[in-house]
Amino acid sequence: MAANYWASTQRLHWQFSRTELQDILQHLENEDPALTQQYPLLDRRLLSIFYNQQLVKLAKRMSIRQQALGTAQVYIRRFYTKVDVRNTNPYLILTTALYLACKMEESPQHIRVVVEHARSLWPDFIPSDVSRLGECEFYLISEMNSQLIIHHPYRTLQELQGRLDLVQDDVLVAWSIINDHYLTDLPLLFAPHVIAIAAIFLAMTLKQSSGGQQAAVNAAAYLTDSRQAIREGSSTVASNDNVPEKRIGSFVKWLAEGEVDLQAVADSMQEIISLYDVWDRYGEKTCKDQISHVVKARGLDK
């Protein structure tokens, strides 16, 4: 097992680019145009809202830690690059992927207890036969390569927090976004460190502006335009008007001497602005309604 991200599977298997990304899932849409055709989706950040609410109810009722809950959303996100939503039953999916995670993350949870919780949530989608989510988590490890170790954000987070003298609304308003980083593709497209510095810089300005979402939106487009000018040593990059605060400029200059990917912090924060603005039409009910017919219809909850 990797003990640090450069030399993990997370790092050499799990690590896309956009383009890469897009191509595997325009591959699974691809596999069955009749399937896709007749069961179209929503808005793959739709549903993994969705799924989200679902695991953190089943999380709640076994008093299950973050990190596993963040480790069974990166499964479930792995698990869906390699495997059509349309050929599976997402509320199985979901508890096996929680159940995995939980003995991953060295907080195992009883099968019979995980499958008691999952069934008095969805009892129309999950089997009493404890069985079935055996063999379903033989099937996510075998479609993840049993490559499970998930190295997160939170820990970056911790380490800088002395190191740049965050106060505590910082630090959990930070610790908020990278729950909520876990509802987009963000795990398989940068390292745990650029999530980490996305949210600390999401934070920051979202934290001492009005501006709301529009002021993270201009913070992230200064950290963009500002990144060749701190690379040659320019001492003007931080009297951009849009910035909340000078202490974004000098966040900015830390994150530069430390050879940060400025781009890639930039992305993951547009990729985080874009989730909330998607959420405000996020309904639960559409989901749920459009989850329970493909799965009922495809007789995939026996």
Contents of the next structure:
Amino acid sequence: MAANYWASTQRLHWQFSRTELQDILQHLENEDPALTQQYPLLDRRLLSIFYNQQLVKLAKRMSIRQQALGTAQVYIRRFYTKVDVRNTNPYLILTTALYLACKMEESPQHIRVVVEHARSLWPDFIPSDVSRLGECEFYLISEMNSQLIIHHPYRTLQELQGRLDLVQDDVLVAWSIINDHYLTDLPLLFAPHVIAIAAIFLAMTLKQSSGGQQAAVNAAAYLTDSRQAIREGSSTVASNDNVPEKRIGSFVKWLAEGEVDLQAVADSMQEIISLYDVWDRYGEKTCKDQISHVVKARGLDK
Amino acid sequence: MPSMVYKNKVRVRDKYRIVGFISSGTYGRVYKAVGWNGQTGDFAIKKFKPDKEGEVIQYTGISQSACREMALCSELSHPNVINLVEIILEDKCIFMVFEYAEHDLLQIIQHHTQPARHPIPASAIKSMLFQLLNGLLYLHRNWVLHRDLKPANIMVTSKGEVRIGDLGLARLFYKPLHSLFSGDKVVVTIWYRAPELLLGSKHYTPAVDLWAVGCIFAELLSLRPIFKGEEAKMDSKKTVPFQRNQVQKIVEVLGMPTKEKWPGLVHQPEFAQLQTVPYPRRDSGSAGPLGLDTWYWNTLRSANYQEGQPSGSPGQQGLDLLTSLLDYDPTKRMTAEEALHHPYFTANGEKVSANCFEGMTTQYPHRRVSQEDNDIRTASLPGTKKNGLPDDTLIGRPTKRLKE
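Show the form predicted in complex with its partner chain, please, because up to now only the form predicted on its own has appeared in this conversation.
What follows is the entire complex, opening with the chain shown before.
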């Protein structure tokens, strides 16, 4: 339940395997093949970056806290497992998601204020009538089955900070990696504590080596093998060349001895690393044009 | 226009037949319904009042309290917490469908005052309290504060199972982004409001719910609210008034709180105000504060709770538990978990029954359901209703807590 991730609706209803998620998204596209064909869209990951950038613009204007922003991002991601983007006005969806997230994170914003800010950013896409946002809120809540409480990795990060004596630098980098993970499907794939651990591990490995990403990739691979190695009592683990720093070795040892799903941690690391690759290909204009085209052509902004 | 217009997939009337109106409050109205078209059983449907602009109902954004209740009830699952069946969003309204509970503690207490006062059997009280604490422990373990525990919000099924209801004021308290005070200035119906809240505490804790449990325990025994103060209304500037009369009612029984017993007392924002509360001093002719012990034994005597009597007796252990629940100091007040392990429940190795009506011959009347106003769609909004009494006004109970 609320504090217990294991009994939460997040784990029970909103956590999927990669295959399940793939099927769900495929199913959405198959619902209306003509529509899908008429409006081909870019890689979902690129669109995610676009939505996120828009959302961050809005959140900054309103000085929204990161946790509410994260909640809104998860809402958007959940919603788009139920509804095809081509049937929505993403600008209204993300404004509504943020409005609802602020209420759920106990820092409510007045509906008029939210609409005003959103209109100043996207005058062509946000109706001035606040009831449209109110209506969209019903849509969002209904598609999410009123399951609105979100467990975030930040809490685990804070808890582990003390337990693992993390240095401030690692915590800051891990924090921003967690911010980034909302741009991927990770919130729908893994438990928040898995994400947090992946973020910490990435933060440590990205920093300690000039090799940067390559080091992280190695670290992820290394992690996958390490539990096996530790179980077998191998002493080679700590002296692995890919991960020279002792500190990391002891972190991995701590991990391997626990019950954390290391494969999931490694997967999460890979996903984040590939996000940074995708990001290099990102261009705001292409995404914006595509979205505008669908919304305008289908009259979804009305 | 494609599907950016909201259309609900499930319609209330397709699954539920409204059989009558139960109660109304600030949030909206509650109806009794029976399932049909494959849905079986009885249900209570809570319809949230939509805002109106003129005569037309508009989407104006869902209230924060409705959001909380929807989200929390969707997560919660415990035998002693009211069970949510589903939420339907239709016609700009929110319908929360709950399992139906035939009774509540307020109704049970009232039944025992008529025609003449006759006590609720001690074993029934023990079971009610145990189940209440069990549900509360679950809430607190999950970082949920209820913040509005009172007899009317404690449901009891016809099988004698206690269900904590009305989570309209409940919220999570895990590392809140803002102090709990900033969200809702006033919580908990006045008679059940903990001293730290009355003294203006901004960072309150689950202990506020345990104070309310203490008050409910006392009320089950005496069939009257133990601290029946008069609520000072908010003035035009919307400043929260000091609840002098309510504090006075508590002091009359428990005596003045002291910094020896409650070190945090002097840091309470309204500490200065506390000095202005008329204090029943022994030396000035009055009998002094009654003392909880005296209150308790007087209550037991007048209700004829005695070992050997059919009603049984909550005994010395009951007093110990009550005293620990009504501790002024929230940091010393007993927690739900400690209370469940209290000898009051565990002595003699007996197991507390999960059916609070076990062994009882009393038949409680069914919940009053008004027949005239059973159109969930066209029914008039609260405040203009023709029939049915809001639960809190039955016996001049204080009006529902103020919100936001």
